[in-house]
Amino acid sequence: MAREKAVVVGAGGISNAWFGPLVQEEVNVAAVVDLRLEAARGQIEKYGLSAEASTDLKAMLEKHRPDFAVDLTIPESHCSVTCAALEAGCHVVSEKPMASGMEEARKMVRAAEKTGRMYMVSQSRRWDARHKSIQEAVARGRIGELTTVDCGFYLGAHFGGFRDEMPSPLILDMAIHHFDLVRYMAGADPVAVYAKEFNPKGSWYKGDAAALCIFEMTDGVMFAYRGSWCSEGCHTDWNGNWRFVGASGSILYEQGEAPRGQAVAGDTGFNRPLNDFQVSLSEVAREGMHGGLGEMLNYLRTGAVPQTECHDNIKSLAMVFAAIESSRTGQRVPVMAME
């Protein structure tokens, strides 16, 4: 059994992506907390855990004194759950997005600072060999100094349920993945955005299910985002299709293909001669949510700060709410993480 003890908060569908890695890492899951006691009991039985089922988070934190909590609740509950765990002396790894608004997110960051506990957010797409390989290729200057990044994301997603009623389903529920990915792969942070959300003809969503965004990033990098959750036919995958443009080459990352690129190989001709290259895939020890759990465990064992700790991840969340504000006001909006 691993040294680390955890309390898991939330036993809904997303918890299935976490209990497997927790069992594999032999984490001592002391309790599973959910508003529905039967859901907590169900997951304990399903994964063969010797854990206590409860609806009372405070009582479980006081009784078991875990090393960390895993917050798998809905975004509207993240602030109260995470702050309670931090104040009880626990470190926290949480599902994305950090919070349902920027004020809550800032409160959570301040709580982590006040308590001296680690609070990190799991951005599952960071722990993907393709994404790590692009990040390393860009950082090594394989295409020269990065200037421009494009991402296109198009799916006809018939969820049903709450997403169909959300005011900004694409930006709020999905684009956080792409916004965090551009920060990771490009090695740049947001400065300002101009965005337009809209709901195309034929949409089955009540809110705006499509968006066009232009982000100014640090180091002069420009990021263009085009996305829709009500685009029928010719779908991208969930990661989207990407183009990275540098001063001396480009990298493409598209559905079903490994990242590939071309770099300038001469200095004459209307179109300069180009050499094709494949982006060598990097190794990722743990993928997806397992990667987030792995970084929390590594922090507990070595003190190495996770790449998605709260002071960093709030910048990705700020991109979401700045884009929504820009669409609402029709203005360029600075992206402000902490005030």
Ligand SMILES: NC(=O)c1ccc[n+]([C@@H]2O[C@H](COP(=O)([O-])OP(=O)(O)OC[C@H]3O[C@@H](n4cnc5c(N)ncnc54)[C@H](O)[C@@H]3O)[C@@H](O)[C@H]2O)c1
Contents of the next structure:
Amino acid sequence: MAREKAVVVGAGGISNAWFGPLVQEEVNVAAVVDLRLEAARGQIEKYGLSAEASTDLKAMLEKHRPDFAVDLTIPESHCSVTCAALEAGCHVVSEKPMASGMEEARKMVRAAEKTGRMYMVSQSRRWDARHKSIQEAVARGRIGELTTVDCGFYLGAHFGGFRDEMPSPLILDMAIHHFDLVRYMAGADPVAVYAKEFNPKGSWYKGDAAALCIFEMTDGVMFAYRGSWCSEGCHTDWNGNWRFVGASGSILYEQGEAPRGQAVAGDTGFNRPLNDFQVSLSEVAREGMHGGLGEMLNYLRTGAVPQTECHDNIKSLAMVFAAIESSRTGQRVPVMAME
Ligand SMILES: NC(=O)c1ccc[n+]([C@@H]2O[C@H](COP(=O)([O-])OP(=O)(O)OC[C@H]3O[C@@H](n4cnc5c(N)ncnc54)[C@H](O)[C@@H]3O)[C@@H](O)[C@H]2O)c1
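What about the form predicted in complex with the ligand, after the form predicted alone?
Everything in the complex follows now, all chains and molecules, and the chain you saw is the first one.
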């Protein structure tokens, strides 16, 4: 097949994680678009691309007619950029989070339906061998029927900049990763949430940088999420520390180490006899952002639907906004992806 042609929109920090894989996969990057022309030019030079730099997305889509667009802009721009690319007839892979609000996200899903183009969101943490291994072990019934999932995430993150000023920095900017991961690893979708956001004493954030959330998931699975971005000392891994409890065993995944577990091995005693096990590590061909790009290329080559196709990924975003709504109202809030 001829090399796939792409237009990349957004030449900021995260584009450094995308240009390497784009070059490695020999994608023909025809244009790099950014509101800041110098940023687009800088990345073209840095990665040795023979691409055109521009501030005009529509003109680049019309001129180059790419197979797909890569949307690496800020969340507030995702809706306009992605909809423009879909309407110009190309498929889109975009950075997370899908949008900065549910109305925009629903509009984007409808744009994909109307144009018949593929729109997928890259959730880089899905393409990680440890996470795939847990997903497979749970799905295989290694710990029996899954009942409970717990994730704790504690960092003392002194970013400076916009995160220090924004409302709900933890839930909006970070928890989308953990919420998407629980859906992936547990194989369950969100039903409703009770949540409380708060800003701990001594916080250097203006908005609530910590939260406690209880999600009801499909098949009766309960998910407890405890997170903080202003917790000094004894930090967790960026992926968080996880516990999966099933009817006949548990899996622990902590500090980014290989996941391990214990399963019931007899039916006597106050604590049942237990066998230790290691969760066997699965293969992931391409990791992180390369994994997201790989799913788009695979779609173009074989028609296989990416796992983070927009109708699926909007469920992860809906967890974010339902948690914020629950905290604001003090009520249990149903998680509604499409209305
Ligand atoms: N997967 C991850 O782990 C991860 C990590 C960091 C950032 N991200 C995501 O990547 C996205 C970008 O983050 P970043 O850190 O690169 O931000 P950034 O601010 O460094 O870069 C964004 C770029 O987009 C450009 N831009 C904004 N609106 C535009 C528009 N309408 N048209 C053209 N260009 C536009 C800006 O000028 C800027 O150069 C965000 O959605 C963020 O959440 C993901």
